[in-house]
Amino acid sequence: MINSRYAASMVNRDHWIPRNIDLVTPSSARLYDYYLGGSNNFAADRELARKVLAVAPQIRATALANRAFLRRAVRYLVAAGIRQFLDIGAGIPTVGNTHQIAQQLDPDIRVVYVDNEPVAVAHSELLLSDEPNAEIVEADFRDPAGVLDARETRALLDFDQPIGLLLCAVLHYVPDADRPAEILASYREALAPGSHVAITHITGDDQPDALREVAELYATSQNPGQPRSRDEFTALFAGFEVVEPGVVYLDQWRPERPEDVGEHPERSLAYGAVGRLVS
């Protein structure tokens, strides 16, 4: 259920736009919101999104497939015993957020969202104002200490118990120069055995030309992207035991119905997988 404060903010949208926000340079979080059919984006975002969709119309389906993967992964992790989540790069709130999915199964599940996009944080603060078991932290994935030591994180999450670390559509915005594997290792070292990580990532393995054009367009945004190969994506799970069905295209990861996969799962343009921390 959406709380009244959040609903009121949607009526007068000017009230939720953070001060000093860059309205000229497109943001990946707001582009993603546009692909999902949201309204929390600006003219510059919509202009770039239309260019992206012109060269790769399947990107909208990719966003929807990523959202569906998140839903299935959260349900899988709850079934595996996870009762607390750290959702990094959560983006602008939309239908089916992590705490909503998980708390349908257990209302006591705790969720900390993390994002560095001001609009995403502003909306999350409104949405979560009446949620005692969910918080938002404004921080960047590349600053593990800023995420892990944040007051909200420490208040809600018990790092002596397993945690579900969610990194959906995040790591393709972290270039090799920023050493994403090393950063991810810092998070892994903070987790208790039995914790899990769920990651999705854009790839150009099967449609390199489309992804090349998309990457060129995203280079003009606040968040340039870097597609990675299957081997590069798999390497991000170092220290984790990848659970079945392994590294697959988004629609292939534990589909709710066989017909949800379709004849061309590679058109999702993204891989997804879940790993378990054994020791």
Ligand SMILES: C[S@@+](CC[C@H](N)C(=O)[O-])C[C@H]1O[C@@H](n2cnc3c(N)ncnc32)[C@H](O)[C@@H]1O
Given for the second form:
Amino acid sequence: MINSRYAASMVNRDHWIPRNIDLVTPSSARLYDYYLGGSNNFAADRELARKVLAVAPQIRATALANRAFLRRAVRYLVAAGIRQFLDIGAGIPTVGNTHQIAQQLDPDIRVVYVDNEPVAVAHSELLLSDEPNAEIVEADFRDPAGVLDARETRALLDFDQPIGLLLCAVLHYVPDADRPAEILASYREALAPGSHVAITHITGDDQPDALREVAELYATSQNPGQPRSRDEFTALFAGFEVVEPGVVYLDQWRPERPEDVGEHPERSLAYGAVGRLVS
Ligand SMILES: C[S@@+](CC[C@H](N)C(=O)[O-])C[C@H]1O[C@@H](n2cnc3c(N)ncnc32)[C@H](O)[C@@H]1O
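Can I have the other form now, the form predicted in complex with this ligand, not the form predicted on its own?
Time for the whole complex; same chain goes first.
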């Protein structure tokens, strides 16, 4: 459901542009919005996005496949009993956000979104202003205390009950130098048995040349990226048991119809998997 303030903001674009944001340096949130056909991006974002699409046109299909993975993963987690989600690196709201997918299945499901990008946060605040069971926190994945102890997080999520931790298309913005495995361990330690994590991540395993060029272009943005290999991606699930079908390209993860996979799932440029907390 789109509320009236959010709908108005789509018409009057000034509503959603927060003050003091960097309009000159492209951001991953706004690039992704562009790939998905959204309008919450600026000239510098569009210029870089066009360069990315020129060297790797499959990025647009990757973004769509990533959203489709998110939808399937949320439904899977709800079927597995999850009734609350922590969606980190949630992005600028688009079609089929986590609370909308989950609450179709159970309206009482609670969702906390986290992002460190001002446009994503401002837009989410508008979208969620009438939603009692969903909140946005402006925080950085690399600051687990800032995420886990935020007032909104504590108000909505019960850490004695299973949580679905979503990290879709965000960890490739956390380089090894920032120690993503150690950060993930902090989140894992806060989770109750039965919790799950869903992760998607860009890889250059099958298309290294295209990915190298994409990484070079993203190095000029606010979010330089680090693609990871299959082994590096799998290692992010330490302490979790990866559920069937394991680590696969996005379209191969529990497709709704066999024909959704296509002949070249590796063209999605990204792995996806879901892990269950080992208790
Ligand atoms: C490609 S979008 C993914 C959006 C959504 N998760 C999805 O899969 O459709 C990546 C998002 O991660 C956010 N992000 C990047 N680094 C982050 C960090 N360190 N902490 C929080 N959010 C981050 C960006 O601002 C952006 O909104």
